[in-house]
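Take a look at this single chain in structure tokens; it is the form predicted alone.
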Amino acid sequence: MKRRSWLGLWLLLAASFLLSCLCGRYPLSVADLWRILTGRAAGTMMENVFWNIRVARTCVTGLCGAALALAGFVYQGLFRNPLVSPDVLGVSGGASVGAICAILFWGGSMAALQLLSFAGGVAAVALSLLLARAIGGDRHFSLIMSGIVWGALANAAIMALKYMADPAQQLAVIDYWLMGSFSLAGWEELRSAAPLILAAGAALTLLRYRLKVLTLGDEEAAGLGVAVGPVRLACVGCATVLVAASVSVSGIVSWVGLIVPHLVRAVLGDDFEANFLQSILCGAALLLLADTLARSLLPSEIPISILTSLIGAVFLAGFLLRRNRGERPC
């Protein structure tokens, strides 16, 4: 069964990945791809849309859905809530204000959008950090806390920065940026993101094992010789980079991070390291499947968080009634 479930995933993936390279508005057929690999499509239309276009955005889309999988599940387990998502410090409204300002200060420019809202969610979950310090008390409950406080004060400078927006171009872009899409990922995107998101994912990867052990309780945690503070300062670090990574190249992705743990929990068991690595598998195949229903389903291009919020209602929906009626008595 446990080979079943891998290999079923591996499949997925790739299925995921070759449909994302094929479909769009210049749709691309299998012989179409055969004749590109072995090279005599050199110099064709399709070529060009293959290796400069549908290549590297489902590249870039593939590896942001696996971060914000893996970030989700990383703050499920430091949490031990499985409501929380990869925004629960304040992370997304971070790189939202971050990435607005790029937009109404620095003209929208690609390298100025992806290091300001990169930087602006890191400066959130520093903030939050602190904050969650100064609280004291129980250190979950306070970190979620501080989350939401800068959460609020992140929305309330979204709005205000909106407010002072050119509504003829300016407020049309932010809106577009703040619903998401992969529509301008390319090498360049790939080649900012990708070394974050690799380095973070494999630090966590190295720290699965402490981090699994931190699920049982801190006191427990400490009881087994993990380093309680410096560990979990690690891990939310690292699926903080994670997140604003991928958010500072597609912009706000909802409910991949919330979903995709809960799902791969439900389908597969409920098993921590082997959960690890299929949220991974899983969260890539996922977005890569609602992206390229956003390109295919309408002449123009749908925002992925329209999707994947869409998506992730029906589910979380579906979850819920589903363990309700489990829960009944007969």
Given for the second form:
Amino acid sequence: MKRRSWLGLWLLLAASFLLSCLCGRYPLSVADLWRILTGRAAGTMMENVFWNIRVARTCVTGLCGAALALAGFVYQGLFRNPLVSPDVLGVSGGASVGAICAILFWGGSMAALQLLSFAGGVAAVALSLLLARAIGGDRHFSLIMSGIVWGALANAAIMALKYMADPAQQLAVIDYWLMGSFSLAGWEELRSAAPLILAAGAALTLLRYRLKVLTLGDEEAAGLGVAVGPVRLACVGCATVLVAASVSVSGIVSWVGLIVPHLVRAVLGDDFEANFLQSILCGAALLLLADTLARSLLPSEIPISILTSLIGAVFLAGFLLRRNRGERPC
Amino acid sequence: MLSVEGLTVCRGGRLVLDGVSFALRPGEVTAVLGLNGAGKTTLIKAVLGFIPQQGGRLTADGQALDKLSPSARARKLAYVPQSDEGGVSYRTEDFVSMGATASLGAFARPGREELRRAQDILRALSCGSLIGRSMAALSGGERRMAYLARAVMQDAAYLLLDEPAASLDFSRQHSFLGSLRDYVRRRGAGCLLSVHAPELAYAYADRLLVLHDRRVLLDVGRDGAQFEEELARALRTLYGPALRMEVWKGGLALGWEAP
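Same protein, different form: I have the form predicted alone, so give me the form predicted together with the partner chain.
Complete assembly follows, chain above in first position.
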């Protein structure tokens, strides 16, 4: 049973990868794919679309889905709260402020946008950590509260910047960025985001057992010999890099980080170390499917957060309904 | 020997412990008695380093505790918390194997060997039936035993338990404390536990420590010449003159004189 569910998960990822490579404005068939891979379509439009657009976009999307889901899983473990999303320390708000600044003041150059949104996300989390340290007391409480404070400030900044923006051009660009899209994701984006995501993911893989001990609570973890402060800081840092790097190439993609770890626990069973990898695989597959839908449903592309929010809401409602049914008397 | 000298702790602007001194000897169970709010939990958490201290010297076998790394400290001190509000749902043997954390490398995790040892420890504590079950599905008493098993797995020189007998039924209190005392004797570990019932302290502790008014009111070993008299005096200071105490069939019997 257990082996079957792992196999199913890998197959799901492979199928969504394949689907994402084939579907889109210029549809490819499996036969086309075979021709491209065996080199019998050299120099054609088909080959150009496949290698330069589809594969790159698919890799970026899968990587971002995995990164967001893993970050959500890490935050939910750190805060011992299944309803925490990767945004809890304000990473999305900070990234948004950075991105909007790039759109308004640097003429929306892609490099500036990616750099500023990444820096904004990391800076927001750093400020949250500093404020939480100044607040003191119960660490979980002060972290969540300072995340709320910086989130509110970022929101104020976002609204002020949007108010200042030129409604004819800049405002639409800002709004599209805030709804997320992988339509511009290519090899360049992969080159900038992948090293960060892979490095942070590798570090978290090494730390995953210490993170598991931290889910027992700070005092128990310290009693078992875990250096609680440094491990938590490292986990928050890596999760922040994961989210900031993926948001910097796609804009805000909501709900994936919250819903995927949940889904994995509910469907595949609660097992911390297995859920770690399952979240990665499932996050990649889910975002690939959402992105495939985003560019296939309508003639023009739908912003990805519309779909991820929709899927997230439906999943969450279903999950809650099922859970409460389980608690009813027989 | 774990020695605590002049431990002073303030919490929330209030002096909770004022110059508390005592020592834990290998192979001995020391019970801390005191009213609610007397500072029993504070004492245990301060020794573990969870709460900053305003004064005092803590050493384990001659080493200053605050100089030790987290993992070196965890090889000296094992902790069993008062309540587990975490609501973890790990399998019991997984949970027990986490006691080995301090003896693993920085990025290592418990493997087959540790899991096998965790199962052996559970069986040795007559808790073999917990193997394979989720911690979330255990009763309060079973969870206590899992915590004891984790502390045994940790194999630390000293054990600190915060009210381990609270919320257990009558027979489980005795089986838990009996298992604990057997382990402490066998391992030659030092043990500090806080407890509300003087009867349990009398039955299982080799040494009694009574906290009152921020200080140590009584620190006495079972083998002391005036053990019962001193204990009776201390308990009357704690609970008031209406307390009646009798040693009956080798155990402590307490009563309350009606007004």
